[in-house]
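One chain comes next, on its own, written as structure tokens: the form predicted alone.
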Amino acid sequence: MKLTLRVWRQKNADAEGAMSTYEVDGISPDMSFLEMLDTLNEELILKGEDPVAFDHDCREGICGACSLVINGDAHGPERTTTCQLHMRSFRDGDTIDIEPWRAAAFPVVKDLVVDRSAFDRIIQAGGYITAPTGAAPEAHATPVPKPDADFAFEHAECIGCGACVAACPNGAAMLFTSAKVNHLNVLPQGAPERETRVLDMVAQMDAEGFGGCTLAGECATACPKGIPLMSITNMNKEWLRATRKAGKR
């Protein structure tokens, strides 16, 4: 396959960025999208040019590091992570636009790399449980109803990639935050911090400068792990419950 790539290039957070055009040839349909970018970078290095910087780590759709907007879609045309997107999703002769996540809370570091430490600070605000240290407890010591376990596992699948933010027209982080709140709040192990968790994590999310949620639904459509939109609705209920309880103290 021969492709025309229009890639966002930006030297650093303070520099002005622009789209640069590159031609790549000999691309196999079985290559992943990141392997295609590797091929481009090899050619750039051989020419003595600066390679395109982009985030990646496991390349198995697990870590959430890869983060590209491809032809206007977070992670590209398939509902998967960028590293699991293959070039057979494109056709010979295509022009592909490649950009970083676009959100005020995700400033560009270089080229296609953005700073997603805002997510880390949201987790630090309440994405944990209080548990005594020592030997592992008996597996059946704390029974968890099957529906609650399924609900927790569904939300724990969030890999924190940020596609929800990139896809949202408002740049909101409600789907990410709700996934992290819900997967702990439904479990008995998360009960001690149930109210403070949702209040603190939502407050930190707002402090990071993410946009407001209007339930447009683009976040759930783009999520490679299928976190449902109802996750946000459930977190809103948790937040209202915690707010009312805090007001009575």
Given for the second form:
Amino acid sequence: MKLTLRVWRQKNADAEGAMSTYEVDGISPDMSFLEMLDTLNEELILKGEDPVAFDHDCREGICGACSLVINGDAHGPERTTTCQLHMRSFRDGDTIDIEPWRAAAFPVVKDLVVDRSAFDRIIQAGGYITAPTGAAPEAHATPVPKPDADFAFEHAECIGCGACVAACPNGAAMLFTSAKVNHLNVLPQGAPERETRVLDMVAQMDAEGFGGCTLAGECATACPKGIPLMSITNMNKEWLRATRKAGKR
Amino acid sequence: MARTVWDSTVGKKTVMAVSGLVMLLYLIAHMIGNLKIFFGTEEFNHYAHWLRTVGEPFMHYEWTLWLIRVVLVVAVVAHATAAYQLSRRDLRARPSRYVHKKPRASYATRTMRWGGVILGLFIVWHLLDLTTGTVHSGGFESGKPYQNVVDTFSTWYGNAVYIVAMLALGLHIRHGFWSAAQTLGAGSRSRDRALKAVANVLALLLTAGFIAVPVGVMTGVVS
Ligand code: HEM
Ligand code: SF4
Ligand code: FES
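So the form predicted alone is up there; where is the form predicted together with its partner chain?
Let us now look at the entire complex, which starts with that chain.
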């Protein structure tokens, strides 16, 4: 396959960025999107040019490091991570626009790499349990009803990639935060911090400069892990419950 | 607690949902009341008079009406202030656009924003037109609402302003009712279809019910 790439290039956080156009040839439809970019970078390096910086790690869809808005879609046209997107989703001769995640809370570091440490601080605000866990406990020690376990697992799938923020017209982090809150709040292990968790994580989310939710639903459409929009509804419920309880004390 | 609620994006959205639902309840009653115009001058004017005497003898003349007006003003101000502040924040949170544009991305959000502005302007015009008579087209007479309504809808711009605003209202309620359910944590997967259906029915009934009045005047059914 022969492709025309229009890629966002930006030297550093303070520099002005712009789209640059590159031609790549000899791309196999079986390559992943990141392998296609590796091919481009090899050519750039041979020509003595600066390779395109982009985030990646596991390349198997589980770590949440890869990003990229491809033709306006976070993680591209398929419902998966960019590392698991294959070139067969495109056609020979296509022009592909590649941009970084865009949000005030995710500043560009270089080219396609953005700083997602705002997510880490949201987790630090309450995305953990305080019970000392030690070694793996005996499985029957703390029974969890099956529907709760399923609910927790569905939300635990969030890999913290930030596609939800990138897709949101308001740069909101509600889907990510709700996935983390719901995952722990439904389990007995997360119960002691049930109220402080949701209050603190939402407060941190606001402090980081993410936008508010207008229920546009773009986040859930973009999420490679299928975190549902109803996740946000449930976090709102938890937040209201915790606020009422805090008000009574 | 009030501070926590107002300072949080989730809390401010709750204020919007509650004030929006208060306005929605009022609009349902308002729409049903308006339809009395199809039963003649006497019935309509009598109904308008009754609005001032509701609750008597416990309430004094117009007390109930003023109570409702105060609740509504609080709701409108809270709703519009929260909408303005949240929208500003949302725009700041997404300062740079994508070069590759996809128009559908913020359809509901944008229609809610400009629709809200249209509704806000409409509320002002509507009060100056039919409550105080300040910008009324005919000779405004308080206590004669039937004639005042006929006068308003005898001008092309009276009809145009009203109908555009009611279409905006329909769109606003369509996304707003369902949104409010999510904001208040009342939505769920099993309830989602029912909530969307109720939102559509409410939007349709209110828009059609309100627009029936100017259409009635235009076609001469009400004169
Ligand atoms: C003063 C004029 C108004 C303005 C400026 C305004 C603006 C807005 C905005 C910007 C939103 C948020 C949209 C979103 O989250 O996507 C909203 C939501 C809403 N509006 Fe209004 N609106 C106005 C009047 C009304 C009226 C008259 C009603 C009564 C039916 C109403 C009912 C609602 C409801 C129920 C919501 C949903 C709240 C939620 O998302 O939780 N609004 N409005
Ligand atoms: S909710 Fe989905 S899109 Fe958002 S960070 Fe988690 S996995 Fe990524
Ligand atoms: S590189 Fe780990 S999820 Fe894509």
